[in-house]
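What follows is a single chain, given as structure tokens, in the form predicted alone.
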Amino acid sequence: MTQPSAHFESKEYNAAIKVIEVLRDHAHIAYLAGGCVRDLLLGEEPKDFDVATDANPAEIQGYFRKTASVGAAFGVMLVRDFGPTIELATFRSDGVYSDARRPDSIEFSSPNEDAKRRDFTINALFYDPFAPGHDRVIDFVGGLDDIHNRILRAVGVPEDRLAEDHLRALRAVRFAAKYKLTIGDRTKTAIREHARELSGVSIERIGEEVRKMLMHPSRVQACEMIDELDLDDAIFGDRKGFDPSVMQGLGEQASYAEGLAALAIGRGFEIDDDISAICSLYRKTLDLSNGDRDELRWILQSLWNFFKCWDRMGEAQQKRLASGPVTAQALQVLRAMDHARADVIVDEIEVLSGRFGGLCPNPFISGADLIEIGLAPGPSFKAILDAVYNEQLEGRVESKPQARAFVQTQTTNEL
């Protein structure tokens, strides 16, 4: 790549020329930077566009009306001057990273000090996009050669690239998955050899990383890296392997929770498992949210009832499945775990839905009318709600006077 295609033009992309613009008028260096520069040679839509420049945060808060500091102990600055904000950082060299994930201090230094710092060959490349074409990458540690030939390596030493941030060792299997990488040899061979070291990085670092992996279509690379580089005890707290099958099965746009429950398929859960105790394992060690926590809970039971139960449950209990919260989400690994009986289970699902009224229908009533049929309100409602929509879901109920006339008839001994 020798400048972007107008494919890559963007507001974001216009507001980081214009940064550079101003720096370049005040006789600055400054150039795209990171990850905007691997994705563009990478044939990428980059999500962000940051810049790097020999200006120092305060002479950035001199030259732009809008700007916020996000981090000026480390020269990175916010700029709002023209519309989408965009990341403004000094170039810099780090210091010593005592706590494995930031340097404890900085020093302002060159462009070429500041791609070393960086961790991956392919994250420490710049672009000038105002030189002649065939001088826009800036290339200090041969990323530019790493990209052609898809080779994700640590910058410098491997080992210190990886002691300075633990996390590193997972972000290198995202970014080999996600942009089709091999890992260079000695960067693999640090990673496997401090493997376990990952377990000191807090879990929602790791938790959000896997999230990222989960949430692409590069999950089952990402998956089989993990095992291959035995991070998963370090991550799970052991090795169980993993079996990409039913991953394999999802489709590209798969949920969190979908490439959640087919991991911890991939890794041994079998139907007939502690669901409680798989959701508490991955709630520990990938800091997943109350809701990240209950749809992997209910896909999971789901499961359960469209292999164990669903052929012998009534009308209503197979509509109150079918139309459960996550229940799209579940056909989908259930299709990817046993098409066949997705098949049939969608089919009958269609049935159901055409008839007494479809598969969750308004309920004829609710705990007010039980209050004005002259109950009281109580633990009793309910079951009493329940059993009543039930007799609506399988067509025995077809009106508001049939369900209180129903109400009426089981309560009689209540009023």
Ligand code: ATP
The other form holds:
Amino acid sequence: MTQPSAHFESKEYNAAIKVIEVLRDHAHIAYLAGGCVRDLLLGEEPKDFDVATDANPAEIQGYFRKTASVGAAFGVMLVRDFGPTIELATFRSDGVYSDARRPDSIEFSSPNEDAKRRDFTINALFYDPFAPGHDRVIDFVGGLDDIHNRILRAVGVPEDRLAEDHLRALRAVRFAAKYKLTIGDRTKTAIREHARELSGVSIERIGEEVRKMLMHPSRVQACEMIDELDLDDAIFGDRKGFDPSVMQGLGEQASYAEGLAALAIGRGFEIDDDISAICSLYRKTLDLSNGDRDELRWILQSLWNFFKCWDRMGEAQQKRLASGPVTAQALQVLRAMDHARADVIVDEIEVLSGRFGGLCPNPFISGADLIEIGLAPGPSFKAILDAVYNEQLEGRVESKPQARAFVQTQTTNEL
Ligand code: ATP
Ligand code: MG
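Please give the other form, namely the form predicted together with ligand ATP, since only the form predicted alone has been shown so far.
Now the full complex is given, and it begins with the chain already shown.
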């Protein structure tokens, strides 16, 4: 396990190797660095292949044709000469952190110094693809042993490293959960000590970490660790504990919104509670997009409907609920909450889908038909179309002429 698979190949990997080759041809040091080395050693497929080098950004621009500078202050370049974009960073050491977010200054330096500025030992390894088999992994911080022993440890003095950048507390949880690692004792203590200060980190960065945690099958472990390490207070502004039972019932590939709903329920949200309030809280603390917030709202609303209203809904209402944009997700969460209830609803939806054109047939008529009938366009259109569509869903209107006739009777009656 100490060496990445020799057979590993992907377009990204090959592009990164070519970047390294060019740098070596110019007598520079260049290694694969960070997350990709960790993933290769753990047998996971890396998301991207970052390269670290002793060439500086100006030199890099001279060696490659398609470069772009990102994070110029950190000496990070993108290289696109070989297809996929490869991030190429100059070895650096970080200056002091005065804002607990990012260093005030950086200095280009050696591989050893570069390893020391990284957060966790497992993230601080380099890989030299051109070295002889045994010497490919370059380890200045004991990361290889930690990978073998499945331990997550901060590089250097944990107290200092967690004080420098408070987001590392959440990164620790994410990596420990995802790779099934135990967090080292000192690192754990340091996380607890600095947990409160997480509230000083931007909600964008917190939200991004929580999103990654909830999108991964290890979401339950991550949420349990957040609770255990007292990070929940810092994220949500309250301590509610975490009951994992609903989240445990989600599928591995559960969506972010399903994860959020299960998190809310695990932290004590009950189906009768104020849905808007919980959605606003998560939007505010996790920087949810409008889309994510709406999905969370619809899931919670659908759950409420499935538990509290379904049995007294008419067929049209049931069909509308069953064909909503997040119904599939809501049913997953429902199943995790109450298997028997989910079975009942799913069976009934199955029956509904075989009746009168199915769950969401194309409407027989539209606004254009109403105009043709002689109605003046206006706000009442939606109510009329809704009413006639309900008739269609319940089988009382079975064709376009019948739909038009229904509208005509309705509107004449109203006059
Ligand atoms: P992922 O698979 O989630 O992308 P990653 O390890 O690649 O994991 P990135 O956020 O892409 O994580 O960062 C790349 C590397 O940069 C890390 O492996 C780590 O060495 C370093 N790094 C990232 N964030 C920090 C941080 N907050 N403090 C110190 N080093 C960091
Ligand atoms: Mg990465």
